[in-house]
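First, one chain by itself: the form predicted on its own, in structure tokens.
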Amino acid sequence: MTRTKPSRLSYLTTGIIKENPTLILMIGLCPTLATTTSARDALGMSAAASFVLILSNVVISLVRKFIQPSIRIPIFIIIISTFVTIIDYALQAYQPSLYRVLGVFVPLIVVNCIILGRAEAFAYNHGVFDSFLDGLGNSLGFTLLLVVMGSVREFFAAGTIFGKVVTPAWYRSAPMLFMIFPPGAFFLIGILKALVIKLKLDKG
């Protein structure tokens, strides 16, 4: 019995919903919980991680035939850290306020399980274009979750979304500040995970 090769479209879409790296596979939780206090911060973090993920996937795929299996992990980390350094300096130069908020989580992209995991599981075994699609799909999935969480937390904690007021004055005078603290992040991601499980059970 022959196995059909996955379509290139599936390389792009799998990471968005079916195997969303954070919501389904539950990896990359540290930056997800720490940098989603607002929609702007969440978008900034996801953009930085997406830059590193997509480009490291492409470069690792380009050089994969020259990498000895026994030293592949150190090589992956060197490639990933190069792009992390680039985005780290870029944020410091052009978005200093955002950089101050994201803080240590930008350098920690080097050891983000999503990026290293895609390098090992996909880019090291696939061509450049397929690796680009995989990186893009997982980046979109990561971004989708972070922006949703950032928007929801900002809405309940401050009555704004991307800094724009969307609630009446009476709510902003006594918002749900609980949502801006770490327990609020755990609470929200728990609800989102429960919704995903419920949808899967309903489809099954």
Contents of the next structure:
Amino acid sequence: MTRTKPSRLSYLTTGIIKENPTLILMIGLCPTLATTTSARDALGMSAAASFVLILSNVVISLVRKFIQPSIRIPIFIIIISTFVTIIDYALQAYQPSLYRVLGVFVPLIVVNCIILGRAEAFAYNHGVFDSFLDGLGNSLGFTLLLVVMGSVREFFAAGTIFGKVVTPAWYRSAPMLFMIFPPGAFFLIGILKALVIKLKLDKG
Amino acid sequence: MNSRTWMVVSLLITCLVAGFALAEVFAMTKPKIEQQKIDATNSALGQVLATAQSFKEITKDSLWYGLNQSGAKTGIVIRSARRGYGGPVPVLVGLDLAGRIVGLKVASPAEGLKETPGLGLKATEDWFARQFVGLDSAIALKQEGGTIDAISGATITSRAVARGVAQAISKYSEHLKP
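Requested next: the structure of the form predicted in complex with its partner chain (the form predicted on its own having been shown above).
Full complex below, order starting with the chain above.
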């Protein structure tokens, strides 16, 4: 029996680039497309989703021995939605301006495929610490993509990044507004996906 | 315990723990959330009726009296919303006791405005709201016989604001008595 066990570090890193949940596995696209109209909103969304993803991974891994396979999905969903409701209340109480922007997308974290996907594919049959690393890695991958998309869309549509002016006044008087509309999001994720495929093909 | 019973019991335990945790978080954040809502409303009211120190809600979410330090009425604030291009366009109007508009605020997208960015969304800009200040009657767009310049390319939104204001004033004018 010489099956090589994947290293701890790889649990952390695969989610960031190699198996980036949104760009490679193409799951969790709804929040990716809908909340990346500005860098700040994208960061807020990824922070909320990361909180839920890491904690649900840890808790599910902690109690995995007691969960029967036939009822695992309802239990996952209860655990995930509990964390989502907690972050929903916390944002309303302490970050009301961010809450008003994210609005309906906070409750929708419950059905973010990344979170249920990691619970099912990883946390349900790995240890607590490994699940934590996996959750952290996937959160970083998700955050990375959202912030990149948010920054690019904000740059083209408003001429700013994180609210900071980075373009000359002539550009801001007639910016590429369509980038903050849904077509801009599809357009951008298409370009990013094409870049990733190109990089992969070049590597062979 | 056989597996069938355990199935039920484990679900029950999960729900109980989740329920208690949520009740606790709800109780912790509730006063804070309510305070945030009051703060947000008060700051918006203060922007359209600067002469008032405090506000008294008369009709829920649509009419407030502005009071000065000694508690006398200095004006009223009305919220109204007419249909625009993408949905209702909520406006807050501050009136002094002579019935003149002293402040106007069109809700931001974060507060529920769904107009088109670059066109109807310009209704939130200062120059548009300033056109209403000082008026007391005949509040309408220029093409409808009034004095308000419509936003170019966004007549429907501009009209929703003007009609919302006009409607608000005629509906609540009896509240203007001191």
